[in-house]
Structures are given as structure tokens and as C-alpha cells.
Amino acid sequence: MLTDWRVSNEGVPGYRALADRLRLLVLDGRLPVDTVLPSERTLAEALQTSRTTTTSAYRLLRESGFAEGSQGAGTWTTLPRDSKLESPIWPEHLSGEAEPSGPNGDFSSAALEAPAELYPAYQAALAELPRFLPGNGYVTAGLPLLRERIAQQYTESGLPTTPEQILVTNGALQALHLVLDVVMERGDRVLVEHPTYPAAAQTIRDSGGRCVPLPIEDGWDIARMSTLLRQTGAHLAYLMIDFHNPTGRLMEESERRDLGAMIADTGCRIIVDETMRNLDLRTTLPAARAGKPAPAPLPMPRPLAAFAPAEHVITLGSASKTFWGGLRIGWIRASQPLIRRLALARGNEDLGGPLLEQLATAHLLENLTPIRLHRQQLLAERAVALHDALREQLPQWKVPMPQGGLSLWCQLPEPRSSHVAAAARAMGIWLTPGPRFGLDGAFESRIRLPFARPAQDLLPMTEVLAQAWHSRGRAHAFDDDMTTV
């Protein structure tokens, strides 16, 4: 991570060049919030400097916010506490409303509208509600038939699947929830991918979970994971393995084996989030980028669960991504003993699911193909008008193309991120700054952007992202003052 800390910093002194390193490493997630760093003498000997100027590197951190120490203990990273985001920048106007066209409005959503098969769905179920209307209408486990259809998924995905394994629940945001209640304890450390879902996260901690970070932004380490799992105790990890938000990755599947292998040796329980399963751009991106029809598509790797001892995967899935947010429908897929304890905590919670959505889901999987064929192309045509634009408006900004999902992971040259997306408020857009995937305010260099917006918003609103990006004067690592650090 410190290979060429000096060059990159010619010119300044080689304490300042040092801890500037450090501070962009710990805002960029790359060095965790917490993690103890080496002696000042074993680093001076593995950058082949003087203990002067780690001794000093550190105390610049200290001093700044960035690291703190103590005797015995040593020197440990942390962040300043202004730079941690005291609320979420999110949009005020969340009533349900149509959102404005152009370059105003929410930005910060990856969510997509409702596909033109939503409201035949809708026909078909109030079609078919008579016949549930003498029963009392709680359905506490889930509509059978769409247990049913969700289980056939499973299957056909290489994951053999009963429909006693499946649990319907009101989104997937519920069902971690439920999850988190039945097998966490309160102060029970949990692995999370770094950056990860904020929502997620959150709803980690509010119940009583203390989140591990797990850099993933070059892939997944297994080796690093078992070594984190040994060094914390975490028992228990919530991973979206499946075009992971916000970076838009996908673990292959002979990872997924090592995973697996890997859950099995240490007895690891992990919660797999796979919202975005669906939303596969890897052939249709470069179809878009050329103009040309997409190929079929490639093959998916199957679930984690496929690869590791059923009662220590637990999956997790929604409608909102594929179809439509406003369903509120998700599920979990586990062993069948652990779904009958889920169901009985759900009971306990809100007795079930809306009769209606449920039977509308469940007319929606069977048109699954077409549906998630025509919004991986539609995907795709945003995701490169979206990737175009910035490359014309900013093209200082590094902003990779996924493998799926529905946003792009920027990375600016400063670390701004906060700064941009709260000029660009000023200016009538919501963005997501980077912090908010990060633990501890990490992530001040990377923002968010989805492309689930039409591109002829998308195209505008990066006129705006420039404007913002623009409106600050640079960010200077550490002036002499400690002022603007």
C-alpha cells in the first residue's frame, strides 16, 4: 500500500510525504478505522527510512485526527470527527411522488421504475384475491404459490430448493433484519464488506452488531477473511457476492468454492445478499458501448449456498432491484429448521405480508427471463451515456465499468466527496457521498452514482456534477496550521 509513497509526494518532506499516504489510505477505506499499525521502527525498517520519519508520520496523524496511540498499545488508525457525516445527505422530498426530469431531484437512488409487465401483474392478482378473501389473510411464512415460484428459482439456478426453505418478507432490508434478531447476539462482532450497503450496515448495528470492515474493492481475499474471522471472533458476515453495491463486483465461482471450504473449517455463518443477482451487465455493456444487440448471456456462478453446509449460508433476496421498489416483497432462503425459527420471530413482528404483492411477485417470476433480459439492456444503455458523460465533464475521475448492478464507484483525484455532493444539494440534485459506504467516514475519494435514471437526466445531471466538483478550491492534505485537514 506504501510503494511509492515518496515519488508521488516530490518535493515535500518525507514525514509529511508519509502520513499523507497513511491519511488517503484510511479515507479510502484501503486502511480500516481501528487497524494497528506497525512500530515505528518495523516500518522504518520496511521502508528502508529513518525512525525520524515514521515517529513523525505518526505524530502528524495523531495531531490531524487520523491516528491515535497509547503506551503498550501502540498507534492505531481513527478518524477526525469532523469528517465523519453527523446525517446522511438524502433527498427531502421522499413522499412517493414522481421524481422531476433533468438535472434535479434524487441521483442517489439505484432503484429502477416499474417495468411495462408490472401492472398486468397487478390485473392478474386482484383477478385471483377473491378466492383468498373468505380466509383471514395472514400468511405469516408466505403466499405458497410464490414460495413456490421462489424456490423454483433457487433450483433452476443450481441451488436445489423446497418451498419450505423460503421465507416471503416486506423487502430484504426485513428480512436481514429478522435474520440479525434470530442469530446475533447483542456486541457480536459481523464481517462486512468495505465499502458495503449503508442500509445495511445501519441495520447491523441497530441490532446491536459491531461491523468488521473487509476491504473488497480489489475482490475478495478469502485467506484474509479466515485471518480476520481468527483475529476478531466475528462468527457471523454479511457479503453481497452477487454484483456487490456499490462497486458492481462479481465473485467467480471457484472463489465462491474456496468460500465455502472456508465457512466449513471455521464454522462461520454468512448472510448473503442477493438483490442484484439479476441485474447482469456483462455481456450487455459492451453490446451497448458498440451499438450492437447483446449476446446471450454468460453463465451465473451458482449461490454461495451451493458451495458450503447448508445451516451456515443464509440467503437473502427482493423483488425491488429486478422489478419494482414498490412491491416491498423479499425473502430468505435457508435450512428449514432456521425458517421455521424465522417464521415464528416474523409472527411476532407483523404477522405477515400484503396478499396482493405477493400474488403479483409471484406473475412477475414467471416472466422473469424477458423482464431481466430488457432491464439488463436498458442497464446497459444508461450505464454507458452515464460513463460517456463523466468521461466528458470530468475526465480527471476514474470511473470503472461493473459487471452488474446499478451504479457506478468513482474515484476522484481528492478526496471531496462530501464537499461535491453537498454543493451539488445546493444546486437541486441528492448524491450519495462515498462515507456513507464506508464505516467510520471512510471513502472521501470514491461517490456513488447510479444509472437507474433515464439518460436523458443522467446527461444533464453530470453537467451539474461538474459544476460541483468545480465549486471547491483543492483540498490540501496538511497544512501547517492543521485547519484544513
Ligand SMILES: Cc1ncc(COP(=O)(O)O)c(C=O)c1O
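Since we're looking at a predicted model, the values are computed, not measured. Numbering follows the first chain given and starts at 1. Under this definition, the rigid core comprises the largest set of C-alpha atoms superposing within 1.5 Å between the forms. First, how it differs from the form predicted together with the ligand.
- Relative to the superposed rigid core, the position of the CA of L465 differs between the two forms by less than 2 Å.
- Core-superposed comparison between the two forms: the C-alpha position of R59 differs by no less than 2 Å.
- Fitting the two forms on the rigid core leaves the C-alpha of P38 displaced by at least 2 angstroms between the two forms.
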Second form
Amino acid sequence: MLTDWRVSNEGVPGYRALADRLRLLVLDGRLPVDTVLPSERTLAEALQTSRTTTTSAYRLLRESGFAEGSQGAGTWTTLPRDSKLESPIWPEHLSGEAEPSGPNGDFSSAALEAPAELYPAYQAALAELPRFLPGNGYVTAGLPLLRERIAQQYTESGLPTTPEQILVTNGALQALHLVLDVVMERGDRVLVEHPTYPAAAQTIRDSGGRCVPLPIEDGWDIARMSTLLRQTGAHLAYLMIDFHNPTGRLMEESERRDLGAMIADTGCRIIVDETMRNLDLRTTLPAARAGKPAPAPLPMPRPLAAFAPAEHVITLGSASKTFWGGLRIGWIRASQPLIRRLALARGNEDLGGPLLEQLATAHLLENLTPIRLHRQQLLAERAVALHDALREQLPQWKVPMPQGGLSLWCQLPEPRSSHVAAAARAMGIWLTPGPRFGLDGAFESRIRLPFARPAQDLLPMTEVLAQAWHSRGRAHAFDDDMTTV
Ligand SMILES: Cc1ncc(COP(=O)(O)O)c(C=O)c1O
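Return the form predicted together with the ligand of this protein as a structure block, the form predicted on its own having already been given.
Following is the full complex, with the preceding chain placed first.
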């Protein structure tokens, strides 16, 4: 986690640079509060620095409220009580209402506002609710009508599915949690793409799994995946091949075929998270860039489960990105026996999801095609606006265009992602530093920038981001000139 701790703080005394990096790790959640830090001597040896440097760094952390303890008793991480930076991972200020536009803004959430069809869907759901009120309201596996509509979507996308193969959950993340509870043993190794979706990696760790990184920035290498599975003894993987978060990549149909063959060969199990599947920008983005109307969408490759033995692929879906995060609706598609086991496990957890949201989602799925096309258009325009703003404000950054999804995965010319995130936060912008998407501190030269906000918000946010990038050395927690970050 301390790779490059010196590089991003050139010109700053070593102990301050070290304290600053540790502070950033606490603030963005990579070092949870109450983590016992290595002894001063051990850390000095590991970093090949002097004991004075580590001792002074820990003293500075204690003085600023980011650590407690003393020499002899050990040192552990804390958060300063009176700091406005107390919320390390989730911006606590998020109220659920529209975020302020202008230079204050949220570059940390990759999620859109609700589509126009959402409110009428709730109205229709409310009108239907009386039919359900004489019942007890518990539908642990999900409302049959919604299970049917979700199954129908899979069937239409080339993967025949029955409603009995669907379990409705409170979002894809809960779905992952449930699946891990049922198919994973504590201590199991789980292959995850590198970079990966941070909340998924955390869920795997919280469930007792050990994440093994599969590099995918140049695409999915199926042979390498097979080797890694064999070498690490892993028999489970979590993949996002239908617009990967954060890179926006899509796995082609021929690669899915190879992956399916590899799954049959090795007997491994894949949890495939299709949360972003409807956010295809392959035609809308180039058209928006050229200022032309988008041509017809390209066909999507069939879901991975169409290529592998039934028991080996567990598919997660979500209404959050296609429709709205506030619905809190996701689902699992798997074999019928596994869905039964998952529904039993779910009965011990929360007994089921809210009916109104399930009814509203069933209505939205009836309107999926126009909503999807509108989302794809909107996102393409916003992606181009952000891309242009970055090209102007931060021409040193390399910013490839994604195939789909909600974010740009930017390559910085130097490993300063955590530093920029902290500086930006001091200037009112929340963003997630690259290493949140990696294991063990990787991706310090990357930043994920969602283009979920309207262009008029993205432009001033990018200006602030550029100031944060150029604030080298100034946005330093313990700099004598700076009291807050
Ligand atoms: C890949 C991926 N999976 C799951 C989620 C969470 O989905 P949900 O809101 O359905 O829990 C997200 C949200 O960003 C995501 O990007």
C-alpha cells in the first residue's frame, strides 16, 4: 500500500510524506479504522528508510488524530473526531437529492438520475398494490410477475430462462453477498479482475474469501485465467464482462465461447455481474463524438451463462444503472436447485424485498427498450463532454473511450491518484482514487471518472480536478502552510 509514497510527495520531508500517505489510506478506507500498524522498526525496514522517519511519521499521525497508541503499546489507525473529513469511503453528505452543480460535486458515484418513466412506474405500482394487501407481503424469492419479466429478458437476449431460475434481491451487491454465503467457504481464493469493483472485492473479503488478481487492462486472457486458477487452487471467480467497472470493456462472443470451454474444462464457477449490461456505448459514443445521430445499436454478445454448463455460471443483475439506484432491486439467475438454496439462505437474512419497488421495476422492464436507448444517448453525450473537458484541462492524462458503462478510466502520467483525490476533496469534489479499484495499492496512476452527471456539472468539476492535479505539494495534510485537506 505504500508503493510510491515518496514519489508523490517530492520536496516534502520523508516523515511528512509517509504520514500523509498513511493518512490518505485511512481516509479512503484502504486502511480501516482500528488497524494495527506495523511497528516503527518493521515499517522502517520494509520501506528501507530510517527509524526516525517512521517514528516521526507515527507521531504526526497521532498528533493529527489519525492514529492512537504510543511507543511500546503499538499504533492503530483512528479518525480525528472534529474533522470534516471523517467519512472515508462513502460521501456522507449524499442526501439522495440532486447534488449541487458547479465546482462542488461528486465524481465518486457511477450512477444516473432516474429516467422520466420512473415516477409513472411507481404510480402504476401503487395502483396495483391493493391486490397484494390481503396477503402477508413476504415474497422471499421475489414477486412472480417480476421474476417472469426478468426471465423473459434473459430469454430474449439468447439465454432461455424460467422464472424459477430467478431470485429477486435488494440490489446486485446483496445478490453477491448471498451467493458467496452459499457457494464459498471461508478462506477460499476468488479470482477477481484487476482492476475490480471495490465493493465487490470488499464483499468477497467480508465473506471470508481471498481475492486473487487477474490483470485485464489489456483484455481477458482466458489461458492466463486458467493457469491462475490452477496455480492458486481457486475454483471461483467474480467477473464483469458486460461492461467492466471501471474500464468499460466488453467481452466478445468468441471469447465467451473460449471462457465457457475453460469453465467446462476446469469445473470452476463464475459469478458474472451484469449490472452494466444495458449501458452499451459502442455506437452512441462515436456518433456523439462526430455530432451525428446514433445508428442502430450493435447486437450484444449473449450472456456468459449461454456458453457454460448450467451449474457453473451464476449471473447477477441490477435495476440500479438501467433504471435507478433508489429502487434497490437486483437479482440472481442460476440453476433452479441453486436458486432454491439461495432463497432459503435469503430467508435467514432479510426475508425478501419491498413489493412496491418490485412492481415498479416490473413496469419499467416493459419499457426497457426506449429507456435503454435514451440512457445510452445521454451517457454518450456526457462521456464526450467529460472527455473534451479533460483533453483541455488535463492534456497530460491519457483517457481511452470505454465501450460501455459510466466511467472513464484515466491514466495519469505519474502515480499520484490518492494525492489528487485528497486535494480534490479539500476543494469540494469527491472522487475515488485508482487504488480503491486494485488490490494491495495497485493503480496509483489511475483515476476513475464517472460521466453520470449532466455536462454543465462535469465541466466545472473538471476545472477543480485540474487544480487538484496541479496542486503538487500544496495539498499536503501536514504542510506548514496548509491546515486542512
Ligand atoms: C459492477 C457493479 N455491481 C454491483 C453494483 C451495485 O449494484 P446494486 O445497486 O444493484 O447493489 C455496482 C454499482 O456501482 C456495480 O458497478
